[in-house]
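Next comes just one chain, in structure tokens: the form predicted alone.
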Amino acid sequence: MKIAVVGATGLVGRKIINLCEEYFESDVQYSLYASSKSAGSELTINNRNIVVQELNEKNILNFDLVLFSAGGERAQLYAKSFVDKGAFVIDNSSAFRMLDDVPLVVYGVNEEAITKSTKLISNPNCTTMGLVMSLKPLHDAFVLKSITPTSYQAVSGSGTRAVESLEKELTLSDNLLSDYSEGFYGQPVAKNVIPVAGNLLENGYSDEEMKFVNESRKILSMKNLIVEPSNARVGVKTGHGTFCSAVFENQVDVGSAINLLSQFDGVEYWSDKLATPLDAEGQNNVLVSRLRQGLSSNKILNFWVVSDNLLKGAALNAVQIAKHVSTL
């Protein structure tokens, strides 16, 4: 088997490499691609050093699987070239997510959407991923009608530069003032909450918030799902958390809901401790806590869900999809 990782030197790309070592046999042949500034560097896979190549049309070869984590622009330029050479391509960007002929897949929720002919597959937004994992068993039991998710997104979702910026801000301690503008976000995120994540659109919502709307509907095959999203960027390195209020068609039972979540592969319900981003960091599972019945209706569940945005939110889901595709 031949596997390529595009964007291999980034935060998510490096985690994809580590997970490939775990999920695939050691005799897999790997090729690594990145930008020109990383070309010529070496990364180790299964104790073998592999030289990173600059991605361009001249060195696109035949692969069985290609895992893309190089941003939407590069995905649009090169993903279909790999597909044309016969590869299954799993893309982590938003470039193809809402195309009708491209499945948007959360492994464990809707991987059945993948067929031998769906060679291009999209990984959902990292925040949507954790939320949908927690909603799926509840929807199957109680039938979902609407959700009001409010997410608190870690800086690693913005990439390496944002993480470095957070670390620098933390060193400023009491000298970090509200008018600090030299950081990645143009205002302090360390010890702070910025009441938006992503770019604001004409409707007043951010593109990250609209991903909650559009991606949840597509993944759950619910075109009419009502979604009222909000999000914020918080001074946390890794781990996106979301408070969600979910309304169902049927009366809910908290005990049954907790059992359903606990039995769903890839989800853990924590009853003895409140799950935080620090707990989620490095965890493959999505963590749920504080589940309770709504105050105004017995058809409402309110809960907290948190997950490692670089793992299940990105690299892990991509590799799980790749492993699934390899068995088709």
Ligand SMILES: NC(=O)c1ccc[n+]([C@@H]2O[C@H](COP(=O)([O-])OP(=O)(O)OC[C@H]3O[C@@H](n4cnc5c(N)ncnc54)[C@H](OP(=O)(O)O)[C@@H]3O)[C@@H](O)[C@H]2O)c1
Second form
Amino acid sequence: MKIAVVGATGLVGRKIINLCEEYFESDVQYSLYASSKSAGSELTINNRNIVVQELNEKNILNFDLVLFSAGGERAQLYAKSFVDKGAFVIDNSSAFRMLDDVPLVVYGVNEEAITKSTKLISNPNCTTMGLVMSLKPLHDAFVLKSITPTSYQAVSGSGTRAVESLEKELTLSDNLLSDYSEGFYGQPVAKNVIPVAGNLLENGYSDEEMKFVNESRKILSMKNLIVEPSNARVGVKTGHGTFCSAVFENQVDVGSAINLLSQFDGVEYWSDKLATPLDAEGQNNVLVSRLRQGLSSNKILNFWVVSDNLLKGAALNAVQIAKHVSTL
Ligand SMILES: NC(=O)c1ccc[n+]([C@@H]2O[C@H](COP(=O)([O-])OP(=O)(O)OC[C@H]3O[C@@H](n4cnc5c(N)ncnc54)[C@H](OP(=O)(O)O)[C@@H]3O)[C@@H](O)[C@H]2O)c1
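Mind pulling up the form predicted in complex with the named molecule next to the form predicted alone we just looked at?
After this comes the whole thing, all chains and molecules, with the earlier chain placed first.
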């Protein structure tokens, strides 16, 4: 089997490489792509050094699977060329997520959306993915009506440059003041909370908030799901957390909800300790805690969910899909 990792040198690409070693046989042939800046550098897979190639039209060969994590612009330019050469492409960007003929898949929730004729699959937004993992077992039992998710998003969700910027801000210690504008977000994120994640749109919501709306509906096949989203960027390196208030058609039961979450593959319910981003970092599972019944209605559940945005939010889901596709 031949696998290409596009954006191999990035935060997500490096995790994909580690997970491929775990999920696929060691005789897989890998090709690695990144920008011209990284061309010629080497990364190690299964103890073999592989030279990173520049992504351009001339370098595109035929592969069985392509895991693409190089941003929407590159995906728009090149993903279809890989497909045309016969590959299944799994893209981490938002470029194709809302296209009707492209499945948007959270492995464990809706992988049945992939068929043998599927050639291009979108990996959902990292925050939405963690949230949907926790909503799925609750929806199956109580039937979702509306959700109000408020996320606290880590800087690694914005890529390598944002992490470097956070690290620099942390070195400034008490000299980091609110008027600091040289960092990735234009205002300090270290030791801080910026009350928006993503770019603001004309409707006053950010593009990240609208991903909660549109992607949750598509993944759960609920075009009428009511979603009232808010996102913040916080001075956390890795691990997106979300408080969610979920309203259901049916009466809920906290004990049953906790059991359902605990039994759902890929989710853990933490009752003895409050799950934080630091707990989630490096974990494949999505962690849920603080589940309570609503104060105003017995059809409401309020809870906290946190997951590693680079794993179940990106690389892990992509590799799980790749493994699934390889068995079709
Ligand atoms: N970080 C997350 O939590 C997360 C979650 C879900 C989805 N995603 C998506 O995953 C993708 C990658 O994110 P990331 O966090 O890994 O970003 P990153 O750390 O900034 O890495 C970006 C990757 O894209 C490559 N790249 C940049 N320009 C390129 C070009 N012109 N041609 C070829 N390759 C190019 C980079 O190569 P060089 O090193 O050579 O520049 C690097 O390998 C993005 O689409 C992002 O939206 C990220």
